[in-house]
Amino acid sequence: MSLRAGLGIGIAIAGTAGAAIWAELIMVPEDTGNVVHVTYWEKWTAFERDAMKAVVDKYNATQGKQKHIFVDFMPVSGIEDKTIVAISGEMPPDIAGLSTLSLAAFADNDAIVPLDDYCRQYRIKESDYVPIYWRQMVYGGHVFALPTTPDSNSLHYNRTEFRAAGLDPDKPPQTFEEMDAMSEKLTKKDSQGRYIQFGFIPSDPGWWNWGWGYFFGGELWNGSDKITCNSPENVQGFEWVAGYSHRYGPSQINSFKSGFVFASPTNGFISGKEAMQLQGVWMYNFISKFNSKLDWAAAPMPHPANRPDLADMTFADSDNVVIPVGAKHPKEAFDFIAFLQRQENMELLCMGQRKQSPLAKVSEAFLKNHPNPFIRLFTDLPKGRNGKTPPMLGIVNEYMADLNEAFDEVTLLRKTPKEALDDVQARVQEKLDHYRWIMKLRKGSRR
């Protein structure tokens, strides 16, 4: 099986012709004189791009200049697909900024370089990182990536609307039962009986539809070979979600949120039409841009009243940098990656993107000067026992897509949670068994 075909098992490759993709690739600059040019492809634009560029510029002016290394930083759209094509064509960048969802598939298909030896050389170790972020960089017992900017999420709520509903703005819901009751008080209709405000909508923004079972004690796999999405806990999570559709009606909910655009003034939470929303650390950026006068706060997501052990749940993730197989300058590439992992440089990057740091040690100045008033919450939640991530599976993107489809079936009341998750269980288990069989064959063929 070819590299590109193998990666296609776990990553949905766009149906663009190969020649068209190649035409968009940025060619690797030639080395000039005694300066080694390291090509770095990254997905970011706007202020997120500028934040990384500041770190690259600092490296080029200091350590890179001393070592005769220059990092050519290039924003690239569709980076994962284009990195696949570049690796297949034996012209990859030296560094690529990927997402953790694609890491397992890249590693399974020998598309990225294990970084264990480089980490030892530069004395980069597990204890340097918040554990949940480090675990996402390790696959099959090897370090395949190092983190850039992480994220976590929490409940965002509108303090003004809390006051208007007679709720204490300093007391967000602690349990899902409290949240449901508060949501009822925060939901409003106009004189025509149309909803003009909701307290909470599980389907908005819809980025963690796969994960509601975690809040009720569920897991999505056994860490090895079994999918577990139809466990009682996961079903309970989807039943809680379905409760909102039963209460308010799926068509009414969809009509209400049909005009919402996330990064705009029409965002449901930013516009004040949703009083509570599950959102990530990045939400501050959009609130400050589109409605800086919004009186809001962030707090841990609630937990079931009978499961206090599930308090402070958060989904934590991190972007990362990898060295593709076939990179022309892997040693020089890792020299920059190691530079990025230093506390002062990581904080420069994360401050520029207004996120928390993935490192175990964070300066007080970073926390004190950070513009997000709740940065300590987003920093601390992933350190707890209830930080959750998507499964590290080569088919994780397909799994997430199937769970999103099941979520839609449940919220539209087309299937019961048990029916929808039983269907996903059967489909994804078959996909996982097939994927593991292919990986076993490939491993045997290398001997």
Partner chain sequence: MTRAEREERDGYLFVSPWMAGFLLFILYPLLASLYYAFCDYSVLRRPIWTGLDNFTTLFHDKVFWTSLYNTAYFAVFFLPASLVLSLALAMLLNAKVRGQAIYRTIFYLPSLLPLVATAVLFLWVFDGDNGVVNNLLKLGGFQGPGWLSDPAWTKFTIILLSLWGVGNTMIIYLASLQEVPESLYEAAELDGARAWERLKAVTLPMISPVILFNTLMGIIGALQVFTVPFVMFPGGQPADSTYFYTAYLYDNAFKYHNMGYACAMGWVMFLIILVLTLISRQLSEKHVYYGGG
Given for the second form:
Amino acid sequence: MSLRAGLGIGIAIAGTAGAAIWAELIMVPEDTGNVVHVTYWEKWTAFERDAMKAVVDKYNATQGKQKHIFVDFMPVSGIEDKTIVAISGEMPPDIAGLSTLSLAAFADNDAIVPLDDYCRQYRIKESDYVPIYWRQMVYGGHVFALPTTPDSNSLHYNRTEFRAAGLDPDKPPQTFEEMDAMSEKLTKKDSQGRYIQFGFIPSDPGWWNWGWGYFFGGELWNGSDKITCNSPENVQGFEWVAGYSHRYGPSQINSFKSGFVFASPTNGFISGKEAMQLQGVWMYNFISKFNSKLDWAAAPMPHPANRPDLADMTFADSDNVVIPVGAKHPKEAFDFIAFLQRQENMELLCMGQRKQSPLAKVSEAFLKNHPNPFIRLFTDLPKGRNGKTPPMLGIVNEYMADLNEAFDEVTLLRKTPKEALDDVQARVQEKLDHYRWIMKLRKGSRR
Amino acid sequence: MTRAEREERDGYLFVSPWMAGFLLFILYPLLASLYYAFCDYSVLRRPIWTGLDNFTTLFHDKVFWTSLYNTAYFAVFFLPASLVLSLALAMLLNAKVRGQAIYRTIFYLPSLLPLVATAVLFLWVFDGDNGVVNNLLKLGGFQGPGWLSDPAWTKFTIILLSLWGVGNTMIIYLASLQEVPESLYEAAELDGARAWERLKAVTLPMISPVILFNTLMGIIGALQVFTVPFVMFPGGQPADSTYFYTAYLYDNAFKYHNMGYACAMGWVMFLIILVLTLISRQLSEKHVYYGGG
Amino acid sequence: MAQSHVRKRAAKVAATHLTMILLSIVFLIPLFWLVTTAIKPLPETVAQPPVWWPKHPQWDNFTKAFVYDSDRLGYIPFLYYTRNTLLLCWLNVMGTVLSNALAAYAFARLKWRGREIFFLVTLATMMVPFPVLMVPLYGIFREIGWVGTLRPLWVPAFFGSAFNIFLLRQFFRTIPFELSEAATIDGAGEWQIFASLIVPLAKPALGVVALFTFLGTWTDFLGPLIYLIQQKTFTLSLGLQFYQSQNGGSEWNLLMAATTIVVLPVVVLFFFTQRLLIQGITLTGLKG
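Okay, that one was the form predicted on its own. Can I see the form predicted in complex with its partner chain too?
Complete assembly follows, chain above in first position.
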């Protein structure tokens, strides 16, 4: 072998070995001395992350400093999947920020730790919270999570457009029948017959496609073993949605809203092209950022004329924090979680994220200083009897995916509401039966 | 030790890393996957034998069929289109003109983009009202379709943008074209063969093994289409029209915690590929010309 | 006669150029959009009607993309992603070239029992789609505690793969056997023949394998998606997703600026190696 070739091979081997060692070193945790480092993964970006970062910083500077705990706050994209992978890989974070939709499945898979004992120790109890949010933290009789920031939604409407259409800007629609009539008046075409403004588009933003049946008195399940998504009320909800496609044409609606990007000036509501929209508590924030001159208001969603008992409906769910199974420092992690649940810290977070507080007790200063002029509405609606949340089901993500698909079929007029929901019913009921059977099987066999 | 024995020993030694790799990273996972396909297996628990349950569920799972249909649709249209387009590009790039290095780089460039970026980029390019494509069509007086919002078009959109990235197939064709002896073309030209006839009589037969190779690799690749739709249409919207097989498999494994079900899906895919490969081999038997090699 | 031939040839060249220029434009439009978006201010990225060229190009988007979020994270993610990707590329290239050259040598130039059968099996493994193996592989790596490390993304490369073995075997068979014979008579063992005779002669083919491996690792998404947990260990293809927020407020311009920075070196690399790449594939004689 020539010297040159030998040298080349030598360099290649050394380089490869060096790279391998380097790749290993990336994984070595830094020495942290006598301070316990708690890793906390969150899904948020931008100002929402900054709001939590402020609480974390506060903790690290005060209580954490005394107790020698330091919280490493890390943004993670695709957090649900990543957390599952991390748990199964036995290197989970100590705290993960999840959502209502994932709680049941995580609990069913023994992926998260029950927090009952910790709650008792720190005197955290049900009555501290608005009931609807607390319910989303409990599964199978155990507390599995504690809230971070909740949201709720309501009808946002453009007062300028109301005036222009000859409507009273102080009288938002009370019933769906009124809403349809107003919507008709608020919809405009140009000289070539192309839509330039819409009163309302059920599929924009399309984040609560599963919920339309609730407005008409439907429920998505019976709370234990029966899926009820094709009940007459739910079908009625989708029929109401389909009405918009029938009236204005699915392709016309789609091409109208195709250029809209949610967090931008082209957002349909913010740009004034949609006079009414179902939106969450965060909407204020985007309006003030992208079109602060917009004259708008928020009001409860309407109800069917013959069902006044369904007034003040809202979908309210709360993001949460959990402690994954296998977390290295669960005790220290909960110390931070408990710190977060204190009223002043929770309000710091919720104010920073421009949302309402999940706590039963809210300071007057919070409501007064909150930049969202309708914060009281968003705070109070979930406390009423018509606050709704997605089902706490292990298969809720599949269920939601199916409902979204059905919603698409219905708005595109490819299936009737009854057909679409019958399909979902059959499929998801079977899924649920199967899931329950599997759960029983799993109980019979040890982990 | 005789020479033959030594050679035998060295043969095993040389092949041993791959032998280990085959056993460890292919054969074992393949068999394990077959076993899991008959089990309930969540990420965090031991598998529990459930017999044929996954398969019976699979066969009347509507979304499974939808994703299979979507994938087949993609493969059926993408594969021929990509084979023809990449061959055409390769033939252009094989022409003796100046500046080929630049053209080659341009046509290959899309294959170098991280797929996440490609996906996001095409969200703009194909946007219904605002997109580059529809604005160009408007200049020509056409009203473009809802590339991203109309279920009748979404798969076509993904096919188009996948065609944008045919670089690797193109390069392999190009390499094989350079191997076709110039003398064959000259002879054909002397016989008065026109361009089309030369293509049929010389080029295609000469590169037929490569066409077969690209077809087989294309089938396998097309059936696994994942990243671009996964990033562009995270839930397979609208109306599940962009929910592809691998994405549904991934969701089952890592989102819905049904790894056993995902394995059953994987095996169904494997069997489909097996059958398709055998069929294409059979069909190609007569048409593929293996020179001396 | 001769003149008309020349004219015909010139017309053909012109037609070829024209076709290729037109096609190039089609191929470049999305890339044009990529680059112009990279220098737009955020509102212009989604403006209606679309902005083709920003009024005030924001060149500092590139620096912003580079240090994106580094103040919040305490490190520059872009550098980490790049480092991780390059490490993986290097390890994969080295591992792939070495392991596959060894295996291909055994298949092409050594006689051992079971060789033909195992070669057929090797070819057959090309038909196994990754999704079938995904779950059990994940299980294996989890059992040995490798999930969350970079190992699952490079260690397998040191164990070979069918496509590359096939490619290299084809090439190794074209090297005259008399050369090995002569070396054997001079007393060289197989290792020596492999290292000092075959490998130097096979450089073009090994180069192709190396380049394909590099590009495959460079764009791999599913692997990092499954195995990597901490942001610090992410590769570029996965890390770029970080610029894209799930709940509104994506900084598209920065995503595109980052993509531009990422892609540029690879484009240059390809430009200078494409001739070698094509020659390499030609030499391997990719045939059944």
